[in-house]
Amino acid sequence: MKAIRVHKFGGPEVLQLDDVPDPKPGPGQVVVRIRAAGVNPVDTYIRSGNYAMLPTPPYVPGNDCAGVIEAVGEGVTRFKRGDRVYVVRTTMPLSGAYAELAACDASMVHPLPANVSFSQGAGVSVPYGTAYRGLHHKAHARAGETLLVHGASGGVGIAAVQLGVAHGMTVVGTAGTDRGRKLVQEHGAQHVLDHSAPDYLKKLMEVTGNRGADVILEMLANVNLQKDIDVVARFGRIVIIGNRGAIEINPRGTMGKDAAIFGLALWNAAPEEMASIHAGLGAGLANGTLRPVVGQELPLKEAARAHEAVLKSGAYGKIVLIP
């Protein structure tokens, strides 16, 4: 089969299209024929060698994907050949998602409803799992609270908007382009702000009656964390989902408000948390509440281009690779 492999850490140019042996399912595993693979910022951090947990090269990148069951291993009864599925985690590094086939533990695979395309399915696991864990497991968001999604037009951002709306929250989303702001509005945010405008935080305070946001999901903490501290409400919760550098903050801003700042990495979720996440996501996909947005579809051989695009400003939905 064809697969993208990283033989040494570095820039996007190290993503190499190789011929590799087809994976075989071990006990408790399935092999998925991949129809679409999701590209996430974390994939680029790992590829560059700048991440806390690194595989040993050569490895096949990626975990998010969707497709059909190609083969089932011993002891697997939940799936049969031909079933439509989305994948939470592959057996990367040996069998990642940037490939035609991937081996996965059956517990890391979930049914893909017929109303969800393969490209949409490739945008479920990391974006929606991250947003769900941030909103529910970390911030313990409550209906009626105000949610600020700082950078709402990307994959995680749109997931957070949809989940917040479904949870009965007042959702404020920010985006840096007209196209992005339109997308955020179309997916239910009651207020949409331009985070490139100098007065957008003033507008946030106006729409919240000067209370600020109860929950903030932050996609670029090295730019926005001090701003978040300034506008979080009393007893508010800030969840850091994305960060690309250092920032100096004044913690005093958290003290008078009893505000909390949480870090989040999806791979830290315990098995019972993952089961909770995907029970919720599966129901939302099936009933149409959750609708992953695909921003770009690129051929598998253009993985380097996808890695460049996923880090550009003006994010719009999910970038997927098509084998």
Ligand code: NAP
Second form
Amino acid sequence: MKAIRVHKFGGPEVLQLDDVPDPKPGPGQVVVRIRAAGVNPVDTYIRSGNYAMLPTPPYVPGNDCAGVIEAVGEGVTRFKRGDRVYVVRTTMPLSGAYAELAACDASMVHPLPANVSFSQGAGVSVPYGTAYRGLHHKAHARAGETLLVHGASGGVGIAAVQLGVAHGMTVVGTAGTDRGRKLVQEHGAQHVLDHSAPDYLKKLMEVTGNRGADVILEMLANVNLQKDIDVVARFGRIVIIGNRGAIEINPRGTMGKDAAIFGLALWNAAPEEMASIHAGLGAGLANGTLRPVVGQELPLKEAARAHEAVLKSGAYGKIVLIP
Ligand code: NAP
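I have the form predicted on its own already, so could you send the form predicted in complex with this ligand?
Entire complex below, previous chain first.
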């Protein structure tokens, strides 16, 4: 089969299309014929060699993908050949998502409802899993509260908007482009702000009657954490999802409000939490509440272009690779 492999960490150019042996399912595993693979910012951090947990090269990047079951290993009864699925985790580094086939533990694979395309399915696991864990498991968001999705136009952000709206929250989403803001509005945010405008947080205070946001899901904490502390409501919860550097903050701002700041890494979710996340996401996908947005589909061989694009501003849902 064809697969993208990284032979040594480096820039996007190290993503190289190789011929590799087809994976075979071990006991408890399935092999998925991949129809679309999701490109996440974390794939670029790993590829560059700057991440807490690194695979040993050569490796096939990526975990998020969707496709059909090609083969089932010994002991697997939940799936049969031909079933449509989305994948939470491949057996990367041995077998990753940027490929025609991937081996996965059957517990890391979920049914993909018929109303969800393969490209959309490739945008479920990391983006929706992270947004769900941030909103429900960390912030314990309640219906009627106000949610600020600080960076709402990308993969995690659009997922968070949809989840917040479905949960009965008032959702305020930010984006840096007109196109991104239109998207955020189309997905149900009641208020949409421009995070590159100088006065945008003044507008947030206006639309919340000067209370601020009860829950903030933060995509770029090194830029925004102090602003979040300034605009979080009393007893509010700030969840750091994305961060690309250092920032100086004044913690005093959290004290008078009894506000909390949580860090989040999706891979810290315990198996029972992951089961809860995917039960929620599966239901939301099936009933149409959750509709992953695919902004760009690129051929598998253009993985390097996808890695450049995913780090650029002007996000619009997901970028996916088509084998
Ligand atoms: P993405 O699709 O590339 O989206 C990035 C988002 O950040 C866009 O909405 C972008 O908006 C926004 N942004 C850019 N500048 C901003 C600013 N000054 N203030 C607020 N938002 C700003 O990436 P993603 O997949 O949604 O992931 C978002 C971040 O979360 C990434 O850093 C990723 O590594 C991280 N992440 C962490 C976990 C975890 O487990 N902790 C899991 C998934 C993702 P515009 O482009 O419209 O400006």
